[in-house]
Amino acid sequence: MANYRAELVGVFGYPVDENPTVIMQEAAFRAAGLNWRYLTIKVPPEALADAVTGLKAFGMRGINLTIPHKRAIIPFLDQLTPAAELIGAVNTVVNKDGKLLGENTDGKGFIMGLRQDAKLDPAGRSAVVLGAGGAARAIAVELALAGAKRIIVVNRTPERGQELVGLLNKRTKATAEYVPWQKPYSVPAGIDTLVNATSIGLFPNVNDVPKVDMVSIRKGLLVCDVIPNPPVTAFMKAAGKRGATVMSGLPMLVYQGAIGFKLWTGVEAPVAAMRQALEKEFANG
């Protein structure tokens, strides 16, 4: 008998119109031969409770969360993974028979990018993370859980930076320190990885670069940008000219989506199809 009903997942955000996840996930569903649909849903903050009720009523298999819902969703969930609890934010929800499980795949996607694309294992290494927002928290926590020995958090507002460092020192084995970001930051010797975990340089502000002393960028340093669009940021270009190895935000975006895909479907994600779909979309954009 024919089945005309598609399984539903999607993303709640506000704003959300320019979120490209649908391109990647729909390509994955086609490649895997799954009758699933990914919905991009605009949910104002005051409507989040109703949206969660709708998710359950529709029998949606899960949802992604983006700004401003990654923390606000937590009271509506039945369970958090250890990493999501530690990070204090959720970007992926799995609906298991009406029970909602919250996970954070952002940092896990970044770590997969380090290992798969940059061929770097963070265990025993030292990293600088620029920023202390949602992406920075997820990346710093997962770096620590992956065995990074030293993490420096550079942020303009002391409160968020110190809170993240306190969390890392208290709850992980990494040694973390906070550095105020008031002037161009000079990357110390002994650092293996520099991560721009801010939105500086995101389309359409493609000429903006984080305030970093480029003289401190050297050969042997891996410079990562969490921004997927443009695929090669002005910061990455400048770091590359200094001899550093660079990694864009595309691997993180693809791999975090691949982790979510498997959590929802139980099927291994067709990573190549997901990456190709995003590369094509960003090239056209």
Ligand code: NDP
Contents of the next structure:
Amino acid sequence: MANYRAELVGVFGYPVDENPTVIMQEAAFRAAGLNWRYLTIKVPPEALADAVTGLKAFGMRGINLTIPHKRAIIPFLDQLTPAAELIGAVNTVVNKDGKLLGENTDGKGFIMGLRQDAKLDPAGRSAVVLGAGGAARAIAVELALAGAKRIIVVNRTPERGQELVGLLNKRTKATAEYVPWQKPYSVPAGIDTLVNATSIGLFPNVNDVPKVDMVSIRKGLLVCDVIPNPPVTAFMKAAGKRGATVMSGLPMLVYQGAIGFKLWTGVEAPVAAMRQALEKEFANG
Ligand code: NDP
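May I ask for the structure of the form predicted in complex with the named molecule now, the form predicted on its own having been displayed?
Below is the whole assembly, all chains and molecules, this chain first.
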């Protein structure tokens, strides 16, 4: 018998027009032969409750959350994964027969990028995270849960940095410390990974780089950016010139989406098709 009904997922955000996730997820559905659709939905903050009611009424299989809904969605959910609870933000919701489960796949996507693309297992390692916003929190918490022994958080606003460090020290086994960011940060010896988890370098300010003493960047250090587009940020270029290995935000973006795809569909994500679709999109501007 014919079935013309597609399964629905998508993203709630505000603004959301420029969110590229639809490109990646629709490519994945095509590659996996699934009749699913990913909808990019503009939801102003005051309409989130109605949007959740709509999601349930439409029997949507799940939803991604982006600015400004990642924290605001939590009261509407029935359950959180332990990592989402620790991070205090949700970017992926799974609708299991009307019960909503919240997960945060951002940091997990970053860790998969470390393991699979950079071939680095964070267990027992030491990392510096620049920033203490949403992406930085997700990355720092997942680094700690993956067994990183030392995490230094460098942030402009002390309260946010100190709060994240407090959380890591209280709720995970990692040893965390906060460093105020007033002058160019010098990466200490013994650090394996440096992550720019700030929005510095994001379009249109693509020539901006985080304030880091470039002399402290050396061969053997892995320097990661969370910004997926431009594919090679000015910071990655400068770090590469110093002999460091570099990784962009693209693996993080692809893998966080791949984890969501598997949670929603139960099918292994066609990661290569997802990456290819985004690379093509970003190459086109
Ligand atoms: P937030 O607004 O939550 O956090 C921004 C962070 O950047 C804060 O720590 C802020 O510091 C810092 N920051 C911004 N401007 C400056 C500056 N001029 N000097 C020093 N610090 C600065 O944003 P998100 O964490 O949600 O996003 C951060 C980046 O991560 C964005 O570029 C986003 O595109 C990217 N991202 C990538 C993902 C991926 O899959 N690749 C997934 C999610 C996000 P302060 O606290 O002092 O304000």
